Structures are given as C-alpha cells and as structure tokens.
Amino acid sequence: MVKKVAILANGGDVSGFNAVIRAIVKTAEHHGVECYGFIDGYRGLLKNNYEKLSSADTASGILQKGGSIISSSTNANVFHYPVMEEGKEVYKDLSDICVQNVKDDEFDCVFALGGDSTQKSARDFSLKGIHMIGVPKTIDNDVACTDITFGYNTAVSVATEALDRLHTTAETHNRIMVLEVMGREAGWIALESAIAGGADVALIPEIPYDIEKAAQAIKDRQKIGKNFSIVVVSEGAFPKGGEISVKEEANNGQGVINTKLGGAGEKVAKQLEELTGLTARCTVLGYLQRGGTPTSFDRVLSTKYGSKAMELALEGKFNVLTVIKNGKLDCVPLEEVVGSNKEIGAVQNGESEGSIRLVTMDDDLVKTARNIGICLGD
C-alpha cells in the first residue's frame, strides 16, 4: 500500500513542471499519501536532498508558474556520474547510493518527470528494485510511446508568436526572416509553428534539406509579388550530405548530451541571401521557448498526467510511463519507452536506440504542410 511518494524533475526546463507536481500532490493528499520532492532532479536523489510538499504551502499557487519549485538537473546521469579522484575527473556508477537513499527514506514510489534520458534512468532504477513512474516531459515532443509531452504546446505557442512578430518586419523591409527553434533530432516544434505561424519554409532534422529547393520556393514567391519570406529551422536540421551545426562539445562528449548545437539558422540565412538576392536575418529563439507561464492546454495536460501518475501508484502499477494514446490517458512499460537501449546506465543516443519519437513522412503535419505549400527542403 502506497503511503509515501517522492517526485523529481529532471532535464531541461519546460512550462508545466509545476502543474504536474501540483496534481500529484493534490491527488496524493486526497488519498492520504505523503508527498515529497527531491531537489534538483537525479542529483537530489543522489544527495538525498528532499522536502515535504503540501498543497497548503509549498505546492500552493504554482499551477500558472513556469519552472519547477523543486528545480531540475541537467547532465546528471547517476549511472555515469562525474567525480574527482586524485585531481582528475572520472565517471562512476553511483546509482546504488540513490537506491539506498530511497529505501532509507521509505518512499514507496518515485515519480520521474522528464524526457527520454530521464525515463531511461527511471527504467534502470526499476531494474534495481525501485518503484518508478514516469511522466513525459520535453518541449521537443520526442518521448516515445506518447502522442504528446507536457511543455510542447507552450513552446509551439511561443515560436508562433515570434513568427507573427517576424512577419511584420519581413514584409516591411522585404526580407527573409529565419527563426531557429529547438529540436535536436525531432522537428515537431518547427513543423507545427511553421503551420501556425504562416511560414513559407520549414527545415527539420528528419528531412535533410536541399538549400536550392528552399531558395526556389522563395523565388517563386517573388514571382507573384511576395518579396519577403518566413523560414523556420530546427537547430538539428542539416543539408543533404552534410552534418548538424555544432557550437561546442563539453567533456569530450561524455556524460549526458554534451554536444551543444548552434548555427543552423545562421547558415541557412546566409545561403538564402546569396541564392535569392534578398536580405536575410536570423533570430535564435533559444531558451525563450522553455520558460514562462504554461498555456491553458499545457496546464490541463500536465494536471491530467500528474493525477494519472498518482492514480497508477495507488493501483500498484509501477515501472511505467503515463502516456496519451489516441487522446486518452494510459500507461506503457518503461521497457517499451527505452526501445533497444537496454544497457543499464547507457546514455540515450537518439534514433539509433529506437527511443525517440520522430516526425514521420506520413504524419498529418507533414501532409498538411505540403498541401498548403510550405517547402520542407526536399
């Protein structure tokens, strides 16, 4: 019988973290269950740093707030964690410390709010005997086995507003305005915001682009008197036969996602300017997509996810991920979520591990984009 549970938020910030936390806490309290939060994600689990959560104080008034009241850690794979030994940084598996902490604290279940890497660690902990329940979070919308992740809708809304604003400048000055949005391996944000924001070109990681095709789409607009264009570029988009644009690599690529992307939008803007003769400018939306107040959609989605997660715990359904399938709440085993990435402690490695939900060419968004004349660079 579940009497005491803990929550951890892990990975990059998204709008909706607090709404999920609030829903778990309120549902727990409704059933007489104590709720706690590990501070700073898996790092807090390692340090055994946690606090009591209550809808009367710590978890009160947080539905509309961005961020996470229990913080969130990035680059914190406790199965492959950096430690200093004799003045040198080495990586060690410290997961057993976390397991002992959970047992000592007498937590019956730990809720892991996060994306693919977070859920990979949740699955690994489940194999070590800890009851885990995942909640799918990421603005990239690329967690496997679910139709949508919390935080995504807010990110798309921010990108769409940015496109609305760029439209006026593009039209006023007869320019190509390029907006670079997040999306390392999945182009959901770029594709959906392009449709919502009336973009003319959308370049996503799933479709290696031909810059000549994008330029021709802009030239075709010029022929009908449209001397401006809007282009959306995922940060992970790359040309046919080319590579993704990397800004820098930290720790020689060790740890969790130490390759920082950057420059995809600038590259596209420069090439389009050369090919079309129109002035091109690039805006990198960056972290603006992650922060701030969640949309009403994300508030409701996050609340549904949090409530469902606690419901699953009460039913004794552990080691699963809460998901939305065909518009309905459900759950799937964490084993399905990690795909073929079965090695305990292994860092997520995208599509090759079968653990990331990518845009497919038969998706309705792709068909819609093509039907209304958005050039996808192919």
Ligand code: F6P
Given for the second form:
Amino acid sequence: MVKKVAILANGGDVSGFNAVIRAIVKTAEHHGVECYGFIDGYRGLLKNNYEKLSSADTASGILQKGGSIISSSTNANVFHYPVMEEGKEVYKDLSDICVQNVKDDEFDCVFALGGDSTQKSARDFSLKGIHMIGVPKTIDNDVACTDITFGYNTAVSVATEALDRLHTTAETHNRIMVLEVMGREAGWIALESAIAGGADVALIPEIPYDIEKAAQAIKDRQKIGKNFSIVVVSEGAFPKGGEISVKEEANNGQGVINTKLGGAGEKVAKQLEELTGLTARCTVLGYLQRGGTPTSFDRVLSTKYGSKAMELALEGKFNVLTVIKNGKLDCVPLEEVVGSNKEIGAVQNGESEGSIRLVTMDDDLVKTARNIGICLGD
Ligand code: F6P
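Could you drop in the structure for the form predicted in complex with the named molecule? We only have the form predicted alone so far.
Zooming out: every chain and molecule, the one shown earlier first.
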C-alpha cells in the first residue's frame, strides 16, 4: 500500500517540471497519499532535504510556471560524488546514505523527473531496493524508449518563434541567419524547428556536415532570387571528420565533467559567409529554450506523465519509466531504458551516463525535411 511518496527533479530545467509535480500531487491527494518534494534533485535525497507538497499550498498555481518549485540539480551523481578527504577532493559512492534516508523517511516510492543520467541513477537506486518511477524530461527529447519528453515542445516552439523573427531581418538585409539551438547529441530541436520555421539548412549531430553542401543549398536559392537563407544548427553539430565545438571543459563540482558546448553556430556562419559571399550572422538561443511558461502541449503531456506515474505507484508497478509509445501513455522498465544504449548506437561525444535516443535516418522528420528541400549538410 502506497501512503507516502516523494518527487525529485534533476538535471537542466525545462518548462513542464511544475506541471508534472502538480499532477503527481493532485493524483496522490485524490487517493489519500501524502506527497513530498526533495529539494535540488538527488542532492536533496543525499541531504535528506525535503518539503511537503500540497495542492492547497506549496504546489498551488504552478501549472503555467517555468522552472521547478523543488529546484533541480544539474548532474548531481550521488553514486560518484565529490567529497573532501585530507584536503583533497575524492569521489565517493554516497548512494547508501540516500537509501537509508528514503527508508528512515518511509517513502514508498520516489519519482525521478529527469533525463538519461537521472534515469540511470533511478535504475541504480531500484537495484538497491528503492521503489523508483521515472518521468522523462529534457528539451533535447533524447530519452530512450519514449517518443517524447516533457519540455521539448516548448523548446521547439521558442526556437520556431526565433526563426520567424530571424526570417524578416534576414530578408530585409539579404543575409544568412544562423540559429544555434540546444541538442548536445540529438538534433530533434534543430530538425523540428527547422521544419516549423521554414529553414533552408539544418545541421544536426547525427549527420556530420559538409559545409560545401550547405553553401551550395544557399547558392541555389540565390539563383532563384532568394538572397537570404535561414540555417539551424544544433550545438552538438560537427563537420565530417571534425570535432564538436566545445566552449569550456569543466567539472561541475558534482562528480560529472560538465563540458559546455558552444561555437557551432558561429563556426558555420563564418564558413558560409566565406563560401557564399553573403553576410552571415549567428544567434545563440541558449537558455531561452528552457525557461518560462510551457506550451499547452507540454502542460498536457506533463500532466499525463505525472498522473500516470502516480497511478503506476498505486498499482505497485515500480522501477519503470512513464513513456509515450505510438501516441499512448505507457511504461517501460528502467532497466530497458538504461540498457537500450546498444540498440541506439554510440553516443557521439561519449559524455552521457545513460542511454539516449538519437534522430534516426528513417524518422519522419528526416524524410519530411529532405522532401521539402531542407539541406541536412550531407
Ligand atoms: O540537456 C539539456 C541541455 O539543454 C543541453 O542541450 C545543453 O547543452 C545543456 O542542457 C546545458 O545545460 P547546463 O548549462 O545547465 O549544464
């Protein structure tokens, strides 16, 4: 019998975190279950820092709010956590402290809202006997085993609006406008926003690009009197035989090397300017994609995910991830989510701790983009 549950939000924020939290809280209350939130993701679990969540109070009025009312920690890996020992930083597995906290606090289930690394930790906790249920989050839309993650649709919609705005200024000044969007290893945001925003070129990590091909597409447009072009570049896109653009190699202080990507869009803009003779400008969309109010789609998706997660807990179905498969709400074992890396293929820059879902060449988005003449750099 599930009586007391806790939620944690982990990893980079997305629009929709609060909508999931609200749905879990409401569904829990509906069934007489008490709900708590660990503050700051897995770090809250480690420090046993949590607060009561209730729809009348702490979790009220949050559906449309960006961010997370229980914060979120980026990549706090409690299985490999930095601690100071004799004046030196060493990494320790502190997960047993978390397990003890969950037992002492008598939580019957912990909901882990997060991306691939978060779900890997959730799987690892489930192996230690904690009842875990994952909910797939990330603007990058790259969590394995689900068709869509919450936060992604909002990011695409922000990128699409940016493209609409870049279109008019590109046309006015006869320029190439490059928009760099997020997507470390997967190009979903770039691809979908390129289609939605009528871009001419989309460069994604899954297709190492040939810049000459992108330049040719722009020159072909010039031949038909179009002296401006719109190019979308994933932050993780890289040239054939080349490297991804890294802004800063950094340890985020939580046990994970948190390499900041940056420069992919600028690089493409500079090369396209040289190859086409047109002026090129680059805009980096950055964190605008993650902040602020979720789209109605994300509000509904997040609510579905949250209520399903609580439903699964009530059914005693633990150690699973809520997913959307062929348009239907469902769940898959966390083991499958983490283990599916092999089927999906090598992670480009080898940074992910879990599994990720890359754009595949038979995806409808790829076919559609090619059919309507969007150059994918190959
Ligand atoms: O994983 C989501 C993401 O939005 C990536 O696309 C991006 O590289 C990363 O987060 C940046 O996050 P932060 O700067 O918070 O580590």
